[in-house]
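Form predicted alone, single chain, as structure tokens, below.
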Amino acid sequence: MSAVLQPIKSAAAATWALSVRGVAKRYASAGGSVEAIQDISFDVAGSEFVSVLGPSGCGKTSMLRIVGALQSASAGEVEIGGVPLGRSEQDTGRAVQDLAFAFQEPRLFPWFTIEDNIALPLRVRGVPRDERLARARELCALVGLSGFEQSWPRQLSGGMRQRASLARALVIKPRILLLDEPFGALDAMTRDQMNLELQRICAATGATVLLITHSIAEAVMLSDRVVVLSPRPSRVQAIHTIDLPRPRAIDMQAGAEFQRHVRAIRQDIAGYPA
């Protein structure tokens, strides 16, 4: 069963970490205006993991880079722990500092071992060397890279590359964790673990969560709840309940509640036109 903003199950805070509320997007083109996002509203609990699913070019991304505050709204407000985004450089700095991004490319800097790449958040921020390498460690081993500290980007795997960009982004211990289809250029299996290692640093780090992916697969296996977006102009078109018990293992995509909420999914992103 899927409804607009619908109440999360599990105790809620008072305020929200997370509140996007009318969100719009319009760009200028040489044709005039284009509007990428109608309106987009969904809360988001502390220590919820959300996803959002729509049709390619629904402004899934935009809307994420709203949510960072890469990019401005047209319209609407996003509030993160209750503070408001863009209405003074203050609120945003002080909203955004526990924000963290991972992409679906790595990013990683090729100059850089492992461990100072997990570690330049940190550098940024004027952490000494010895604390901040020290907590790069320490996220090697949550993600799986113990023995990689030192190794160059161009010497791991895909899958390892994308490991150490997650632990890049968990190594300010970020209260909200903003996910832009980070494993969507592995191969199927590789995907697999990287979903059940997502879902093990979540648990782990009690962390909240935004994915962005096209997988309902996915989706379904990391969250617990799916926000579905209707075609450009983007508006919100459904939002499910994942109600499966944690922790989830892949072989569980094959029972029938998993399925059902695929199919539910699948329902309404299929019941658009193309």
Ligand SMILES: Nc1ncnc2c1ncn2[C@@H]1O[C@H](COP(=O)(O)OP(=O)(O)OP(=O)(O)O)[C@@H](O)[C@H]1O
Second form
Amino acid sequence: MSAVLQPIKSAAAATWALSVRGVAKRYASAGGSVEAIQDISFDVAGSEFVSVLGPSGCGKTSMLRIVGALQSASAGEVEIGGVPLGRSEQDTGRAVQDLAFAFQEPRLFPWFTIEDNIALPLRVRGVPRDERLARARELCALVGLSGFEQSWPRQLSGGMRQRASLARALVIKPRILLLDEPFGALDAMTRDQMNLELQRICAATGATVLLITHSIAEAVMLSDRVVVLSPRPSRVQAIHTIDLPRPRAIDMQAGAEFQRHVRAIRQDIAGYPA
Ligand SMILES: Nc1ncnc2c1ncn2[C@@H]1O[C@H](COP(=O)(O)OP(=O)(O)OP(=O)(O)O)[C@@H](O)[C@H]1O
Ligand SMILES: [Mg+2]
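Previous: the form predicted alone; requested now: the form predicted together with the ligand:
What follows is the whole complex; the chain from before opens it.
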């Protein structure tokens, strides 16, 4: 199966929001070294939603951390808005200001209220308290947590904590959102709800999203394109364009077009070398 690197916006859109070019990652270990990523390349356009699917241990988290400048690649390059990461400290610092992360677990601070947790990235940036709390309350409304601003993380359900974590990622109005299986721990119904909310938030904010997921249905539901990675050491196995109309509803998942995309992706995964 060939990996097709299609430009999805006009060819004149020279600068991608995010560009991953020939990225490789090798970890040194006691018994030698582990090649996690062999060669990953893909682009993400502004306001595009791209999901990455691949088997456990194929290097998805490693790739996302490299994209977010949390660790370096062994080879290749990442560009954020046309700026290559890691060449100049100043440019890298500026480029990552546009990025926000949300992880598989909510990572809220238990000693801060929900609104203080959400406002934390603004506090780090020196935004005055009144302003940052006003913004945190807006975000609570956006993710359906109005009324829980003063609650403590332990008083919220898992799904609500995950929404608070998403709100904290969104509070800086990131141009690029990096999501590492943020809904993996949720039950199916809460996950459907979160998918709808994420879709609504992306439409409202125009954020560019790179989502790692293990769910083919979630990837098809949310994405403009889906990147399928091979087992470790990973390469791009295929890139699927999901041309379903938006906004997408949960009951679309039973439709023939949706199922056609799911089957095509499943076939790529089944085609992994043994
Ligand atoms: N800091 C590290 N030091 C050494 N090896 C590492 C390190 N981080 C990851 N690895 C190895 O790199 C490979 C890829 O790990 P990574 O966490 O990126 O995979 P993943 O695709 O996110 O997996 P999962 O789907 O289970 O989350 C694994 O073999 C892992 O053991
Ligand atoms: Mg991972």
